[in-house]
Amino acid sequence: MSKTLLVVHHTPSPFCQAMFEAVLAGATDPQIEGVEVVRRAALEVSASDMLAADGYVLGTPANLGYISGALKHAFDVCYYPILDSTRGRPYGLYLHGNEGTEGAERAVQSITTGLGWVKAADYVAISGKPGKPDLEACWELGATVAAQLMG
């Protein structure tokens, strides 16, 4: 039986796009079998999408020290409908910020703790233009969360 990894992202910049693509490349590596990767823009994701997934990767810029309004909106729309049904599911997070990501990390930690999700890998937080090691970390994040969903 196939598992589903949902990548919920807000990708407003070329740097966020590069990180998103690296996460997808890791999550869809040919060695990872039996995991379907579904991607949804944060402003379009629904509670049904969240309920249908077995794990999550969240991607957002850190704007003014907080998660993007788009990712906040996704949680505002989905939080209560998924609250009791997604406990224990693994998640990962990647962030791009030019002025610190700590507030955004804390926000996601608070939300996911409330949902009962399990942090599956270290967060990937990047400032400035993502270099090769940064994109490799994004690839690893996608691969790690996806691999945890395999049998």
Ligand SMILES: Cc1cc2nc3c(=O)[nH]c(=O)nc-3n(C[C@H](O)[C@H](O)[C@H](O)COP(=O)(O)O)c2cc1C
Contents of the next structure:
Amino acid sequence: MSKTLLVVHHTPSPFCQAMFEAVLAGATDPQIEGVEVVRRAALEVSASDMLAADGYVLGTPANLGYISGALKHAFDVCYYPILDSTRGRPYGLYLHGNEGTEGAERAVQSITTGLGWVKAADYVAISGKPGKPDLEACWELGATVAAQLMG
Ligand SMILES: Cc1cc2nc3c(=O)[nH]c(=O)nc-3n(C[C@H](O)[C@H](O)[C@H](O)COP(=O)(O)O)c2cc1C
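Could I see the form predicted together with the ligand next, after the form predicted alone?
Starting with the chain above, the whole complex follows.
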């Protein structure tokens, strides 16, 4: 039976878009079999989307020392409906910021600890224009989380 990787992202700029596309490319690499990759904008994702997935990649800019309001909204809406039903599932995170992403990293660590999700790869945090190694790290992130879902 195929598994589902859900990419929940807030993508407000070309740099964030480049990271998002690199994550998707890694997650959909032909070597990864039996994993369907579903993408949802953070302002649109539902608890049903979250429950239907087997693993997650979260993507957001750092805003005002925290995750974007959009990703915060996703968890505001979904947190309690999925609590205890998604425990143990793997997840990854990519962040884009220009002034420091630590607050956003801490926020995701705290939210995912509450949910019982398991960090499947190092967080990818990028400042400024993403270079080739940065986009490769995003690719690796997508591939790593997707590979964990392979039978
Ligand atoms: C209201 C606002 C607050 C922001 N706060 C932070 C922040 O706390 N830390 C940070 O690293 N970047 C911050 N940024 C920069 C965004 O993370 C950045 O705009 C986003 O990642 C997109 O990157 P780009 O504008 O360079 O394309 C902020 C941007 C806005 C609009």
